[in-house]
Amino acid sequence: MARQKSLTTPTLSPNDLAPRTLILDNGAHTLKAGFSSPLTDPAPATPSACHIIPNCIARSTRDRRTYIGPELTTCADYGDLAYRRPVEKGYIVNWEGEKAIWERSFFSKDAHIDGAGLGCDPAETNLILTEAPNAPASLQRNADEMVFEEFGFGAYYRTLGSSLNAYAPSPFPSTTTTVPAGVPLECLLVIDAGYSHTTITPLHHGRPLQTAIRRLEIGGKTLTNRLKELISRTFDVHREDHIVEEIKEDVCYVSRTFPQDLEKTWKGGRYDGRELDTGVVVDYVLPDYEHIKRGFYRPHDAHVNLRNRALGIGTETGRREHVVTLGNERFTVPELVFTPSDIGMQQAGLCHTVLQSVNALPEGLRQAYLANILVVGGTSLLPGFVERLEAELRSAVDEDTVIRVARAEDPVGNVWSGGARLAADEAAVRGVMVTRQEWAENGEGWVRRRFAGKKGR
């Protein structure tokens, strides 16, 4: 499985960097990667430039095989799927699976996503990957050693993933001014809604205020699997995690008016019975992956038998249907984010979290954080997500105070556009890179020190 080491492997001198650079956001979820070259490249890198690879080596009961990362995209059932993540908590914990995976995303004969190849020669290749702020030392030296010992890149760069946001394109319609690629925005609050958690970051100049951080310790996994626990009631899905993601993607949204949205879906007691409102209920259909590869939501129909619709009586073609009813747990789930005692969390929600970190800033810098509130990651893509979080923020603010949040064009992938454009810079990525000569020469502690903003060149 791994790649035979090169007994003459080059090194790059301190003025010499290759001429592509591989931008990795190693998320717990998902692996968001491409190329960038200097803008003096006849062919700069363009958002379609950036893959998605699944971070996870799967293994499945039913065709009794193993898929690591971009293999599981062949994948025709995803049903029992056996997940094993490398990244916990948004650190990477397992190096032996991450390995693995990025041996076959970039360093195999067929390394490919969808086509496009991705396969690179570390040797003549600068990286720029992410971590998730307040890393442990330990973490750093693990990653930085298996990049210049194990993968033998020329030059690399370690920084944290919202850092790279301040390099993106700004999402602020009334930001005039086009910023060029490799100067990062002076202002920018970064809340980081992910897998594993959310981070709040304040960055100043595409540099992060660490006293400010705050994390929240819920994201995409914590709202799957309280999905996961509430079907489960009526439906097990216990072992079907790709599955109920799909169903929160699909039906899950944010309420901006909690209260009403509940009392839509009460059916009422004994001598109180109500209608439920079609509008809130659906009917999901679950995948039996070989008539319905996906599945799909309706409106609910409460005369409809589910029993005989498993058995395929009154189905079309007399195909057999799974149906799982979603009522409140189509918005409850993700309130989780703006309160967590819900779930008998000691944390304060999303909003409160976020005010933490901008009552943490001097009293100067705090509207203008306020006014520059930058939304990215999947759990973001929640329909509400954005509106709720603005009403909140407005409602425990005065009302002099300017709020303004915006959402990526592409939350997912802006971390990874924001690192395009800085490799896009030939000397912005010169300042900030690490040769594997200054590696040998230096040592572990100087590259930490140097990717902390402790050391110059």
Second form
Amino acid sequence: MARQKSLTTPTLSPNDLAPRTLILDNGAHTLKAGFSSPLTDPAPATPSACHIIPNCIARSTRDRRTYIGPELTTCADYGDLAYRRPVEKGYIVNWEGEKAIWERSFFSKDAHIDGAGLGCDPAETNLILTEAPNAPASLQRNADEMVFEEFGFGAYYRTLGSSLNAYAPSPFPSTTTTVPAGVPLECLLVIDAGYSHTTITPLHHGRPLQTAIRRLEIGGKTLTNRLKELISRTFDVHREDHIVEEIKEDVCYVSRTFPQDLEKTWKGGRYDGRELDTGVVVDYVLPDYEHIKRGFYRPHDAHVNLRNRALGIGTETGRREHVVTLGNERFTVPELVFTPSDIGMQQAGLCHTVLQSVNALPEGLRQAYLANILVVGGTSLLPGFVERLEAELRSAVDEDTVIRVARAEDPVGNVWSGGARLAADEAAVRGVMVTRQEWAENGEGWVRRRFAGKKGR
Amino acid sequence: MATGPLRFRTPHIEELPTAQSRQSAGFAWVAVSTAQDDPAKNWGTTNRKRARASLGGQTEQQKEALSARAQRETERRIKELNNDNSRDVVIEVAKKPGQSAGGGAFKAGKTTGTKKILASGKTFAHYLDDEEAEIARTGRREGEVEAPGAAQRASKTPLARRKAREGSSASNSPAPSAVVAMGPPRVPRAASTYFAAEPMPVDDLDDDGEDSEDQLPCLPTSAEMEALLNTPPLTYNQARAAPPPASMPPPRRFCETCGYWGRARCMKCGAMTCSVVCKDEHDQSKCLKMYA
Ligand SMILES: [Zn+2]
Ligand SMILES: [Zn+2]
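The structure above corresponds to the form predicted on its own; please give the structure of the form predicted together with the partner chain next.
So here's everything in the complex, that chain up top.
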């Protein structure tokens, strides 16, 4: 049973941890990675220690280069980039690609690539690796095996990304007591609106209540793809993932008055044409990566002839300008998070998915979780996201129920900061880590049970 | 049934039993609510009776075929929207040794096991199918060696559920839960005020029975809490959000040309449009003519 064969001379005794820990929140869109250590960093690691690295391999048909992970930041032209992502549906599926990205991100010493070369020696490093909930066991086993056998980390803890949020500082302003690092918040309902999907995870002292975890299959990528589809009705952007993602980040918002916004953006019928509301309708100028490196928007101008502008006629500089007009796309796209039936998806919107999760908890716990809802993940950066969720939840429960929703100050890096604070507490991190020697002695089944929260060494 | 298919060869005008209906070649007007009616409440198309009537000229079989086809098309589109990779391209990780970072970086695996993992071309769907097959065969997940009681709890539901949704794909499988109630959670009043007072409440959760206040009868004991924390995870399919409560309004319809409320259905392809202008554009360039 023991795996002595693959064990090289351990640099650490069984219960010894390496001096520092790499916290790796392995998102489908970006890696959030950086070190934390109880020795050199008495104060919990600062957000500046967190590096955000594209978790993809991109191929440009223009310069015919392949950009792997951090190399993408050196790309000068994001037009017509094709992406390959090792993380599928939130899980690391393609290890060939992930390994190439990790190598450039952590183990490389290429200083000229920004964000790369964290200079990590795995044997001298503990790893905290996040995973999405409800993972197939075979994918968990692959991860464990790669971490120990291929990369050779000294010690390792695989955990739900969501659960690390419990170690981050409380987002609720009324909290006066400062919780020390390594001590998780008591009750937390984490909504992680990520790139792949949106998950709801109730945590009790940082431990997930598994039977209540729910997944809504709308994520940042769903929104980007939907926006791509809608813009392509008038201007073909099917091959412009990067640009459409920027458009989404620049102009999309969650509407609080959906029907009214829809009226404002309707051009009317043939005989009853309407004026478009330029407060909502905007013209987005696409980047050309020559003169315009980043797209931008301005209020819609109905008198501008977009076709002429594309030929360079009538622009201030005489340069060509590609413009797409965005009206109801701005809010009908994010609307999918709250009303998935708008594209025919038979899943409840975010509000009712949260209630499905809460209703799966014992009755006596429900109020505690509804009053401690934390929103994280890049998609939650859409303006109006938290307000809409809170409003929908309030109207769905009886008026005595307390609803409290807060978005983490940094919704993208909150999982990482939680992990960094956990790793800054020596006793806490020791309690969760499995060393390479333990892996070798006890085998993968034992390690998976440990990470599943099963007691007994 | 015999004459059925013929009806769809040519576009036809459908007459709707409503004073508001207008006709135009190839599509039917569905009564439109005014802005004041708050379309959010009635979700675009108002009268369900009328909506049904708009399909009145078809046989049951045709209606079924239409909706089954539309359903498949919808599922295909959702799958496309949830694609992780930008499009069907093969991007090779550069394999040339000595390239930029770390010379030996692209060795194909250090052990037999990792070699296999690195060379695997499996997608998530493969892993998911494997696991579902495993559970169907053995009644539990790979490597799951729970105490019999716990294992049984983990597997009972999945088996029962799998039968129910055999063949159905990702978009429609309600997750099971201990409490299936779909309405608003019933929260005891006393508990709400109790919890509202403190920012990080529920210290008493662990007090194991000491808490004798009658207002909080439902708080689990620490033993119950521990049991809950030790319940194995749901499977991927079980954790998926269930459909919205039946009390929710029916799905909204939007104009597929401009995104406004969809008010007329194209008789050729089933797409919704909002106006003659959008319908014209639809006919010229976008009509899929699915049933033509
Ligand atoms: Zn329209
Ligand atoms: Zn059509």
